[in-house]
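A single chain, nothing else alongside it, follows as structure tokens in the form predicted alone.
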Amino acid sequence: MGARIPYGLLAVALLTSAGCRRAAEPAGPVKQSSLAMGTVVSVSVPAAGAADLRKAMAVARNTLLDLEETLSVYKPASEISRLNRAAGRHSVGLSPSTYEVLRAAKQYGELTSGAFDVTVSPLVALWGFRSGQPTAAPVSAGEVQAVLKQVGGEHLILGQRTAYLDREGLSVDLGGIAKGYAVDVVCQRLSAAGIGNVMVDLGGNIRCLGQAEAGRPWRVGVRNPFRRDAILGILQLTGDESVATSGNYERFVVIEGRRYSHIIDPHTGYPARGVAGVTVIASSATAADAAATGLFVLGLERGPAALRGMQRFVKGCAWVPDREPLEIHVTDGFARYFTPLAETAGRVVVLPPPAARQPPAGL
């Protein structure tokens, strides 16, 4: 799977430095990292459970290697690659995991009114982000309109453990949901193995189980989209919660002085504009991953209204508009988890509850 945003979230244990830690203060979580699915996977466990770390990492790596073989568009023998080659000709049988990801993709596509769309790949290729060589000149309206005919989640038809793309030229790329799904599968297998206190971070798609230490939540820093090595504040997560970020700061191209993000709006065919970063807290990493992309495309004007249909999955969301001075627009649910830094506290705006907002026309 190609990397969507290698470090959309900056995961931090927020340990007090050794020189400042009080003698009675327990050690923080321990972490191990590796490469998987075209990005970095990190597994963290409490210091008291450090003996489980090697086992947890092995479970994570083996799970991710297996899923990559079936879900990656970059693997010619994967089920997704076979589905794309069969576009417009015949359906393809699927394993339970691939079927589940595609079913979830369809669901989140509907919940975001098509803003999240796994068939957007031809547009990503048109703008050069698939090849890693973004276009040096503006893409013409005619080119965009021609490629838009090859995009649309409604053309992905699911049967009984089968999938069919009903038009030639269509293709599926699970880059906006597969990593979140993979994190969920890893966490399920870790729980089954008896590891109940763990944080898994796959390229910024994070799920936290249990606690970082006895009585202490997991702490995750939310990336500042305007400063590479800075965060906006801290999320405190306990129990079973997931978080993901989509942003315009890792993969973009500047054309004639204007910056274009790699996140494409499936409705217009152009890179989504107006937002620098979106962070979502959800009940699963699958939901957080897909919702972060869809809510990035919908932006601050349409995104909050769309949350009304996602309240069963999404616990909170924050949008950072692509302008300065910095603003952090958060839902009430997000604010319950989020503690801004002292220098960003005055930049936080809490949005009205979704039920109090009228949906924009056409949503």
Given for the second form:
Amino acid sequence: MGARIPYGLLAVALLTSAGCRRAAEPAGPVKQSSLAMGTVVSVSVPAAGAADLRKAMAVARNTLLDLEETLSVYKPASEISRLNRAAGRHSVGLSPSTYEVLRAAKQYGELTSGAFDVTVSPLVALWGFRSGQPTAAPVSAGEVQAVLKQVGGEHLILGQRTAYLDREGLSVDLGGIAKGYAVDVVCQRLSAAGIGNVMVDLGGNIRCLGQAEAGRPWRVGVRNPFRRDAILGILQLTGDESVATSGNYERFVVIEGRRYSHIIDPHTGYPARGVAGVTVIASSATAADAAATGLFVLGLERGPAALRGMQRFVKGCAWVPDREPLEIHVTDGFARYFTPLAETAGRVVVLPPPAARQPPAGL
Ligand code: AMP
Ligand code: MG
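Could you give the coordinates for the form predicted in complex with adenosine monophosphate, as opposed to the form predicted alone above?
Entire complex below, previous chain first.
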């Protein structure tokens, strides 16, 4: 028997805008929050543009409501639910946005050697991470092997604006990418509406446009995976940057006293272990979201090598291993944005650049 810790408002603390202002400094950004896509959405704009805040929030809420209707596995009429119901029988036509998310999902699946895999859904259900399941029961190796047969990115076949799951029992869950994608769509619409300085945070999936105040970057705190209200340090983001965190503290099940993360390794069928948190800085929120989930699975052993194939999108990554004492392993790209707190500075390990990690030819 085990207790299930629900996903919820905690998400807003995952990555939170942070900063302490001295009296003489200009007013910081102003922020509004609301609930959307099962989590908290926050929109921040510079104090000087406060008049835009209500409009920006309305754009965000309407966009998220629309996307939830098409992407959520919890909405029986959504395109993803229709795709899942048609598994092994027929393909379904998709709206451009749903098609785009599935195409991106397949791409990140390939870039992470299958560690990111939206067809992991039957395993997510097996391990008790579907809402409405109050407890998680022990899972046997036989059950895992049986359900693994219903998983594999190659079974999601995309046509021209269509998708098909080629076997009965397969299903798709966009929980690892949809929020990032939604943040990108919100930001496109805000830009189109002339709002160029804004930060959107949907449950820890963040995209920052422009700056927080004239000459000041947006500041985003990276949450300490071991201490609910603490951060490890601050990221300074400016222009157009995205950041996402995947963590094992956010949503997990406890089965017979052992904690299992909600991120599943699609190769083994078991919840990924070894990492407490991964934070990714990327050129889009979709990329940050998908890459953080995939790099959580790949961990410190396989993740840094996988980053080589993602250099076009991923600007930096940090892994916090799931062990004491605290260690923060960062790529040199991540280090350029990151200022650790004084008490965590001694815990930062900068990973060697990818080339230095490659063995010499012939070895
Ligand atoms: P995130 O918080 O973005 O890392 O997403 C985690 C969610 O993605 C889980 O709650 C599942 O719905 C789904 N998921 C779990 N494991 C994977 C995986 N290996 N690849 C893609 N999505 C996953
Ligand atoms: Mg993700």
